[in-house]
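The data below hold one chain only, encoded as structure tokens and taken in the form predicted together with the partner chain.
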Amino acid sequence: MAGGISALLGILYALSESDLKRLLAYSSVENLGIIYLTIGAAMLCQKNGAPGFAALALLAALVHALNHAIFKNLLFLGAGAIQYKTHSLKLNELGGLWKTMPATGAFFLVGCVSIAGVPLFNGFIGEWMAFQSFLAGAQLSHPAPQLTLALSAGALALTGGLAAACFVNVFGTAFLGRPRRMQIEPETKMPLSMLVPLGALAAACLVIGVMPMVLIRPLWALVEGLIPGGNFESGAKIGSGIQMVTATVLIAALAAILIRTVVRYAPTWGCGLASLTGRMQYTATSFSKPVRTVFQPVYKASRKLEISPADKPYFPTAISYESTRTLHYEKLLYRPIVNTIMTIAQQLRRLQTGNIQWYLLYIFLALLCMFLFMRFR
């Protein structure tokens, strides 16, 4: 339960954040929430005599933990690359970065799609298995855990939706469209040593997303040791299902791409205006506004609109807008966690020495830690 709430609040805060690094930190809170939610489900199933589903849930937790490690590292490294290039991580200032850093953009996109938890990418695998384990409700003996599991599905769905919105926002505002107010260092080329780890992690996202058995099979051995009695059948079907879907999507996409088209480049439609400024694009804050309005009670935002001169309301010469949030939950719950993650991220960035071996070592160490952590849980 706590996992579910943590996941929801984490992603809600992430969504309202316009600083990329803090946003990623909040999203880590969300993903940890998902993992705890799933582990909780595993424990519930185990206690109520459904070891098959318990094993599935635990497997889901492990898969998601590993996947999260992959795409979150990818995103943090990507954020570092953005800062390297623009000296800014404020989403409201970025824009159109894909034009200046095409490779980073492509890898970052893979990270964003993965974390949004959609099929064909690795973020979906864990969540899908989690959903399936939540279906265990019918086989449990008590109504309370049954209901908890079913509602967990709802919480996970809501979190998934919010995460998708959040990372559409991240990629859309930073990489797509036109530049807003940032300064690009045209001279700085992204060093290969920064691109290669990004590329490797992005490839991992894709490979696991399309061929999940690569990850599931070794982890299954781990789970079998922890929860005896689970059967591998439900897990094994994941791979074939995903592959069928992948094949269908690819065939349909190929058909759609093969349609003969004549492409012409034209300026963005500006309603007849000669030119659009960088201000005439939706900002990250604007994008998340409708969702934030729906979840208003969580944020308790206060807005201030100042019009000057105050004695001439019909003829303002300057208007300024400010929105501040009083984050009750944040201070209590997340500040420590977020700060920790931020510090780690800072360290990570410092570790960007540019040496490829070092990067591979980091990733290897991260994975190793993950395995060890899971083994001795």
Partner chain sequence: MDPMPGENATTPTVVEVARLLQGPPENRARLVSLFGSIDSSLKRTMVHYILDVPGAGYRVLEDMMNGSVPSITPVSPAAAWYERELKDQYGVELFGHPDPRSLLLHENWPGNCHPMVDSTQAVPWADEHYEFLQVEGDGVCEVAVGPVHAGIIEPGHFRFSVVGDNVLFLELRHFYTHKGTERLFQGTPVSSGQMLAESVSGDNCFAHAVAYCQAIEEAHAVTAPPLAQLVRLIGLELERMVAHIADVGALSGDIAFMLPAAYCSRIKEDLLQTSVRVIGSRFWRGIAVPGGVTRDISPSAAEMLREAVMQASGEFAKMAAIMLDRPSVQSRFEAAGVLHHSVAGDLAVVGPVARASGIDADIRRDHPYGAYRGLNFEIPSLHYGDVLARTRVRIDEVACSAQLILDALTQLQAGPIRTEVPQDVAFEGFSAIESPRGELLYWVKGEAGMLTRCHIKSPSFQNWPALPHAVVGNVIADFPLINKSFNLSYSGCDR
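Could you please show the structure of the form predicted on its own, as a counterpart to the form predicted together with the partner chain just displayed?
For this one, just the chain is written down, with no partner chains and no other molecules.
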């Protein structure tokens, strides 16, 4: 349950975020939730006498943890490259970077489709194996674990869909369209020392996605040592299933490329206007608006609308709108702990008198307590 809630909350807050690094940090919460979800499924299957399914779920957790380390590092390094070139990480200030940063854009796109769980890339493997282990819960004998694993599958499906929407938003807002602010137009040349790590991580995402047994085979040996009774044949069957899906997607992609031989370029229609500007396109905030509306009970945003002058609402000279997301889980879970620690710290500040005699007394009392502890231990 905790893993599913963490995954859903993480990706929901990532969708509503416009700062790229904060968005990636929330996405890490989502992926850690998926890992904990699969570990919980492994423990549940092991407890109910299904070591084969338990081994599969644990393997999914290990695979996804390793893949997450690869594609999330790729995305963070890509964010660093964007900041190096544009001096900004605000998605609503970016746009059109594909024309000025094509190599970085290609590598960043690999990271986006990997974290979204698209076939041909490594993020698909762990999530596919997690689904297989959750759906296998229908074969357990007790209804409680069956329901739990079914809900886990639903939570993973919803999380995957939201993750795909989130990173379509990220890539489309930052790299496609037109620049939103000309003053941050990239001018410096991207150093090779930044591109090489991006390329290496992108290649790892693609290689593992196309050849999953390279990763599954050694990890299954580890799983067999942790869960006796786990059968490698099930892991090999899952690996062959992933390769079949990968081959099907690859053939379909190649067929689409071969069929689409004639490309016609035309200017973008501007709704009758003479020219287009960077303001005539979706921002990251507007893209995520439908999701934020659907999940309004989760966000509970506070809104502030100011119209100037106030006595002319239909003919204003200026309109200001501000929406602030409230973090209810922080208020409920973390804020009481933080407030308690701060209260205790304020009381302990009274011990800092600035008088050296008091400090010598503290040392003497500490030594005395230590000697008494050693004496009566």
